[in-house]
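In the block that follows, a single chain appears as structure tokens, in the form predicted on its own.
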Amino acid sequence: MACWYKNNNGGIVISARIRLARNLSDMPFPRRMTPQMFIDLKERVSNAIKALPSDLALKFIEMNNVPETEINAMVERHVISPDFAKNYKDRAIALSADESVSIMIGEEDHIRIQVISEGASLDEAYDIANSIDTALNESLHFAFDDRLGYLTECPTNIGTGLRASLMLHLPVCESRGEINMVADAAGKIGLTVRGMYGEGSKSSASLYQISNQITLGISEKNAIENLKIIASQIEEREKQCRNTIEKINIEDTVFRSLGILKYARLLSTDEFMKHISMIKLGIDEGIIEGRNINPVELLISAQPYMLMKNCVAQTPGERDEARAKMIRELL
């Protein structure tokens, strides 16, 4: 599996993710540990994670020595969860060379298995994160009841602790006001609609998650297969919206957003996020040659955070002007 933003070959689903949430059986939850649980938590996770098969491997990182901003830039690209980076002291992260994969240690819970992929392949995720489920419980012995299954801080993970999520680029839905139809009809089968960072963010570049909320009562397999299907039909609704806009409109949005992107001296993020957004949908739908051109790895690339680690560029007018900068050169 391949970093999910590097290799993005298109298309309105962007990236699947599966995370699972893990308790040690004969440890309190997170919110009750002492420090020195804490310690012992990571020791014993690490030596667990040292014992995976090779083709499991994962670097063992203390977050303690990770700097500030790099710690936000793994939360752009989507390696640790908001709520991890607020709490990061102490804790600590397992994570594999391309950042496919990611074990959370004493977030919410225990542990965060998260396996994030490219596209629409869920199934693929899930197998990867299964794997490492099983594999980890032989040492570490997750807190299982018969009755309820998984046991975890939060009532509303206990059962499979699975969340399954699909990353969506859904402008058109979003532009004619569909998005809150979309949601309606997500949450009556136990789905949720959220933005680009998940609970509590709002959409950026039109992109929108779409996960379940169910965990108790159903099994990991259906609860994938009802997020599958109504990311299907939220795809389809998307296509069609697309097909009733005359071509000459797309067109014209789309190289507006592309002059705007080639020659302009500062990009706020905001700005960025909406232009970056019309170019992938000009790509997808051959307005406009995107051979060379990857939009996804862009926004990555192109966030506060990442501009601030890899262009040393740290107010938010020197950010304006790199982000500026580096999508000229890049167009």
Given for the second form:
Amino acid sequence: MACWYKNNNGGIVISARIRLARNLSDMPFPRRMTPQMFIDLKERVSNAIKALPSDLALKFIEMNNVPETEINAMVERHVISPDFAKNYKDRAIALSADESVSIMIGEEDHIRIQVISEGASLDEAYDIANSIDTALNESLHFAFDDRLGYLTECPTNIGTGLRASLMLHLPVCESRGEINMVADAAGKIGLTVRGMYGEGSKSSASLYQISNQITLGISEKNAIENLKIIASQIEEREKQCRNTIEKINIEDTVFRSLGILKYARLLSTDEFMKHISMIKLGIDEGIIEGRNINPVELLISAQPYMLMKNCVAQTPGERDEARAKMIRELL
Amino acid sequence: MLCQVCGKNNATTHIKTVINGKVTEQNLCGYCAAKKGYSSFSGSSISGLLSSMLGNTVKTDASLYEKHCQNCGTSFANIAETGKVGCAECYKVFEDELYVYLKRIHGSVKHTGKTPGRKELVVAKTTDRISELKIKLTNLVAEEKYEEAAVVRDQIKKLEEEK
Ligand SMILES: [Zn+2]
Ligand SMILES: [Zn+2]
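I've shown you the form predicted on its own. Could you give me the structure of the form predicted in complex with its partner chain?
What follows is the whole complex; the chain from before opens it.
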């Protein structure tokens, strides 16, 4: 598997993510854990990870040793959750070199296995997460009940502990005010639609995450199947909407955004996201040539903490300048 | 029992509302319940929904404050307040209290997914049929055919009870 944003192949479906929530049966859930228990937990999980197949090559990282800028940049790259970044003290993660596999230790549950892949490959991501889960269970013995399935701190995750998500780029549905309709339809069958950075986040660059909500009484396979069906219907809707717009109107919007990104000297995150979304639309619709531009990678690299990490830009003003410079040099 | 609103579908949702200390109870079908905003799949913040549902129960039943999990010390009042469970053992201790909420959140209280330590999933025949119907339900809802969806939903419910 490769990095979901660096190797993005374009299209409406940007990335697929699988998350499995697991807990050890002989330890209370994180909310009830003492600092000593976190130390024990990390040691046991780190030993179990060492026994995983070597091709995964997960690196064990103590979060106390990671600078805050990098912690926030990890959230921007979807390596860790915003909640984990808020409570990172004494926590740890295990991370693959391409960052497609991450295991958060001590998030809301003892273990959160996450696999992200480019495009719509939910099955492939699930297979990897599933095999990691099976291997870890050999020594960790996860809390499981025949009737209730895997036990989790929040009853909303009980059962499979699975959250499967697809991230979709829906600029035209969004501009037509159809997102609420999409969210309502998804909600009726136990799926949710959220912004790019999860619960409570607003969408930027017209990116939406569609995930399953129901984890008890539905198998992993069926939850993933349902999500795929709905996502493909939403994708179809976005395509239909795109087809009804006069070509000249799409072209005008796309080229205006291209103009701004080519010549602007200061770009805030919001403004950048709005225009890079149009560049992505332009490339996907064959309006502009995307030879050496990967809008998804740019969108991640232009996030505030990613810029702070990779450029010397520290203040918001410096970041706006660095962001404009980065994109200008590419275009 | 038939739905008290439409009188056509089977009532699958029991709704208890407390207004100024007066308890009103209603039995509705999934379709009418969803129309009134009592969707078990209310998307945006299920954990918020959970703690508000649990919170209401605790307020009406003071004895629940006294029940604690021996393993981690969590009381049901704690769970109601936070929407979070203290440890794996809590699910046994508060089995009855949590049952109705799990049912409301997930629409089912029977795990049908992966079982640790088993290479292949053993899936009973009824489960296959239920899964099939659930996909059918998904499609019907997506097509906004709510009446037909309600029928399929009731079929699922029936099969789940027979299990
Ligand atoms: Zn009814
Ligand atoms: Zn407990």
